[in-house]
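There is one chain below, alone, in structure tokens, taken in the form predicted alone.
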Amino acid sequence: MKIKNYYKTSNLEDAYKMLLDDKQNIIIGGGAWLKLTKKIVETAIDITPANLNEIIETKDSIEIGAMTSLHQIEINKALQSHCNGILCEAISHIMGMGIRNIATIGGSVMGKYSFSDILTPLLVMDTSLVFHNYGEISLEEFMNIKRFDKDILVRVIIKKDNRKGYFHKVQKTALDFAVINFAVSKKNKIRIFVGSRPSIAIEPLKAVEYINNQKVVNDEVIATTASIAANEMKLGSNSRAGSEYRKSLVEVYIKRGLKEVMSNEN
């Protein structure tokens, strides 16, 4: 990887103009995953002086600045108690403490990485993103836009709604990327996302529609939901696991996740 120029500023409008100035210009997050995205960078723009590294809890939401490190999130009390702490749980399994002190929530979200352990739990919560130019957009909508215009992520907003959550990551070693990961949540409806398939996290729509249309959710309904999910999702093979193994994991852990969030009902 080659970075030709480095530019540091506290002014987001200034940074935004610089970002648009050349297609090879990028915003630096923590830099942990930078080598996975670009081979040649004309200008790397550092917005660390903009102080976007705070976690602010309000009555209705938890707002996370885009430059907040993953470890800051991992130890935050408000996030540890929200949705059974699934975001903090997911982060605790990412590499080692050194990486979690470097990587930021903004860089992790903007990369839309197929191996991400963060996107999966964020997607089952009511999460929105606030951009410098675009404004606010739901995380799910952002994920579905293939070519999002260049912009600066300012903060991630998670709505506080007392939903229950479950997260699980299957990995070969403690410092490895996921073989596959799962997140399930329940508020008024069930949400399920599966990530590192080895593609980016998606929702098994047929399975979610099925379970949300049931008047009573018992073990049989949960088993059927997990089976539908395992059969509808596109699961691939890579050096970490084959598609059939991933399929078996989907069925097992979606079933466990659904039982967990149903048993945690108030």
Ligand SMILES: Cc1cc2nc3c(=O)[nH]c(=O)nc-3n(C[C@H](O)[C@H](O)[C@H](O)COP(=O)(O)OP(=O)(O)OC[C@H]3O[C@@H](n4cnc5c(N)ncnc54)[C@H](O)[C@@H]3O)c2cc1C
Second form
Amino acid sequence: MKIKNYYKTSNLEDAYKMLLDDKQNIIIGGGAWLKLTKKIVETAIDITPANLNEIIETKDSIEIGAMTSLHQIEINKALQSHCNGILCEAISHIMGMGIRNIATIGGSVMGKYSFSDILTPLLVMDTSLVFHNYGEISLEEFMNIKRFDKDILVRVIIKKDNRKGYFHKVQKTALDFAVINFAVSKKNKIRIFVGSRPSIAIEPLKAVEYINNQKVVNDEVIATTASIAANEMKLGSNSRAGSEYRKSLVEVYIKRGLKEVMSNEN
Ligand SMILES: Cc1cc2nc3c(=O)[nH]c(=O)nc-3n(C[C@H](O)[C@H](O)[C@H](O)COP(=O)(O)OP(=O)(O)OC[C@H]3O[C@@H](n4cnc5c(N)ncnc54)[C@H](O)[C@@H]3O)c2cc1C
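So the form predicted alone is up there; where is the form predicted in complex with this ligand?
And the full complex, kicking off with our chain again.
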């Protein structure tokens, strides 16, 4: 990455105006990912002084400022106890502490990375995003918009709803990207997301519809759900794994995830 100019401000409206000023102007989060790219940046906008690096727990939600580091999230008590701590668990498997101290939740969401271990658990929770200009939007809706207008992500809001959760990252070595990752949650309905397929996280819709329409969820229903998911999901091949191997992982880990969220001990 090459940065021509650097602009630091605590004023989000000023930052937003600067962002729109040139199509090569960008908001810089932790800069951990940007640093690896070949981007030519006209002006890098640093919003560190806006103090968006706090996690605030309210009665109904947990609000994470966009500049909060991944490590802050990993050790936050409210997030560790919500949805069986799946966001903290997912983050704990990303690289080492050095990267987790630099990378931010804002950069992790805005990057929409196909390999993301963060989007997968966020998508099975009731998560919304607050933008400076656009206002609030659900994470799921944001993920479905191909070209979201340039904006500043201000905070990520996770609704506290006593949901049970499961997350698993299949990885070849402790520092590697995921071969594939899974998140499952249960509140009134079951949600399942599969990420790093190797494409971006999606939900196996037929499988989720099937299980949510069953009166009783027993081992047979769980096995059928996992099998529907494995057959409906578009899975690809890359240097980490082939699509057939990923398909067998989908069947195994969706079964495990469903058993975990259906168990009473959680
Ligand atoms: C070596 C390495 C290995 C990694 N391995 C993994 C892994 O295994 N699993 C995983 O899930 N992740 C992994 N990551 C990604 C990491 O978790 C972060 O998601 C990533 O670094 C982006 O966060 P950042 O703060 O560095 O964002 P930046 O690099 O600063 O920005 C990323 C993008 O987001 C935009 N942006 C940032 N903040 C905002 C904001 N507030 N509003 C609007 N736009 C914004 C930037 O303009 C840029 O386009 C890895 C990263 C690195 C560097």
